[in-house]
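Below sits a lone chain in structure tokens, taken as the form predicted together with the partner chain.
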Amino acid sequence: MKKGVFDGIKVAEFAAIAAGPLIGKFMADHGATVVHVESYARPDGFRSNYPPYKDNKPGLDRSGSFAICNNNKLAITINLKAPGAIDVARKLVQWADVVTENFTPGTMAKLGLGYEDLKKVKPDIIMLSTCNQGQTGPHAQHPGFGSHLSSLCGFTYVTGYKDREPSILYGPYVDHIGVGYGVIAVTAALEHKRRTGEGQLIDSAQYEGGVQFMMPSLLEYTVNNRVMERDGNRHAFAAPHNIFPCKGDDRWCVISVFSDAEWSRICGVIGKEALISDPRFATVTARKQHEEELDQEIAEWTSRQTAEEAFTQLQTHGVKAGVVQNIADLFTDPQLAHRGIFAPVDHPVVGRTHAEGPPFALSKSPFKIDRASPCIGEHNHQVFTEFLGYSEEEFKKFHEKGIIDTPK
């Protein structure tokens, strides 16, 4: 039987919203037992403050944004502010191999759950702290979300059209960069622990991950003294390189031509062989100089095709092209389906939905999505009695003391 990479690895997740929980999700998809810690007093923000909700009716167990970040996990409620709760939280840490958190820096330490505290409970613990700006430095304490941080990283400024305001990158773009780097960091720490038995504190700043994605523009500034500007869909060294209208409402295809050979091929596909040697378009330099006219010639053809027809015809003739797929298109994309990206899961409250798999497929230890996101507190009994070994009586007492909190 194929095994998951993280089979047997236990994760205690004191993290909410996107960046922290998605690191846990990648691990859960590959076999880790991940316990998501929240409380009714302070539920995961994606449950309480962010649509979509099934049928647009808010509810802690109706959130699609929570669902997409938390499939394959278990959920418990511990009100960390209740007297005695920290001891219970420490017991969970003792059970875990990995603790993740994305509070404002210093919050875990104030609660008595900082890395130094956790080491006393579990000397080889791996702790991943992920936040906007890192655990140290003058701006460490400043709170912020990925939707803001994407602008601080420089992504917003280089997105959009030259003659317009910059465009935002939809959501908390940079959070998801932090997720990729977070998975890499935790895996590295687990490998180190496997070899040496030693744990680790990982200080992951999403800002610094984002900066990695901006490097060429930073070099352009430091060595060429040029600030990179946004330029729509154009490319300084390729033409045509743009988006083109297709048949239908708000349907588009994209085409990028880097070489003269590709240029000849596209002229063949669109039935305009005469353009191949037209002096306005014969070289990439000429094509860049006459880009408006060039784009019109292409658009005249694409507007008579559906985006899918344009994509298929161009690709089968060796021209790099694509459909500007909208979100609905993703769910019927045959290639994504082939990779099992949107896996069906059944949720007790919202019914059949889909979880999103990783972009990499491992031949011997593949991902496996087999459970929808948990309802709030769904696994309290299992985690407290089976995993942590508390008696039924203690479990009951935790409820009375408000350590395991219940709906208000």
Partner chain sequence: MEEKKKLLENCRVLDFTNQLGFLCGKILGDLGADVIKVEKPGGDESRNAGPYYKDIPDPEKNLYWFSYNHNKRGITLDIEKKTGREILKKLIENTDILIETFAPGYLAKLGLDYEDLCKINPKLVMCSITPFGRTGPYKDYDGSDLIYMAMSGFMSLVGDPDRPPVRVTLPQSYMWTGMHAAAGTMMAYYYRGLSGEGQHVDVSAQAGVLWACSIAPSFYDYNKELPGRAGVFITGRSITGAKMRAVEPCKDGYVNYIIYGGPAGIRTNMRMTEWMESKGGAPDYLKNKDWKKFNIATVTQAEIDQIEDANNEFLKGVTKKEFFDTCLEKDMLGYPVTTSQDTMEDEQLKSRGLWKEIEHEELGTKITYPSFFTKFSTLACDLWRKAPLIGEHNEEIYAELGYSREDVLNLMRANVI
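The form predicted alone is what I want next, because the block you gave corresponds to the form predicted together with the partner chain; please supply it.
If you are looking for partners or other molecules, they are not here, because only the chain is given.
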């Protein structure tokens, strides 16, 4: 069996919700042993605060959000505020190669688990601190959420129509950008450690990761001093560039045409070759000046096709087009199925569900998803006795002292 690229790497994860745990998940998918730390007093927020839940019944082990971010991991419960708990947490750090956390900046240090503290127990430890706006700066302590960050980055300002208010970009978009950078940063730190023996602190600001994805707007401003404005589904250099109605209930396809050659091809597909040389549409500049008429010509054809038919015909002739898919479509998408992006796993409470694979494939060390997300505290005994070497008696005392957190 081929080894994962992170085989042998041990991660102590003091992170919760999305960005931090997803970094650990991708490492676990590639072979790392990841121990997710939480407590019943402070469970991962995805267990308790964010639907969906199995059968719409809330429960710490019924969360779909937690399930999709934490497959292949082990879970333990440490009440970090219990007397003696920090010493146990430091023992876990001694076991680990990497510590990840996404508390508000300074929280780990207040607990006695800051990077300077951890270096004393594990000099070559790699610590990834990922949060909204970084560990330093005037806004470092600001609480935030996904729409907060996408608005700070500028996504909200450019999303929507000219004559309407800005539209919030759906979901924790920037959080997931931070995940990619987090995995890259940890990988780089592990390589640095392999070469030098040195650990280090990674200060990852999700805000700064999101700004990277505003590059066209940044360039427009830095080069031309122009602020990019909202323009609906339009594109400055492409026409048509829009979504178009298709047969069926709320079905749409998306089409973008950047060149005159593509324009000729789409006219052939929709059976309107006369439009190729029509002065209103013959060049990109002309098409941009007559976009309303242009879109009507395209929509007249797409409305007689299913989204799949339109997509297939256009792609067959080299026109950039796609189905505007809903979530159900993703689970029948032949491309995603071929790539194995959704792996079936069986959870003891949720039942059969699908874990999400990483969006890249390594030919020599493929990822593997073979375990559903853990129930809260599911691996307490294994981690404390096998990994950390505590005796059964010590394990029992940790329970009695409330260090190993249990349901109240």
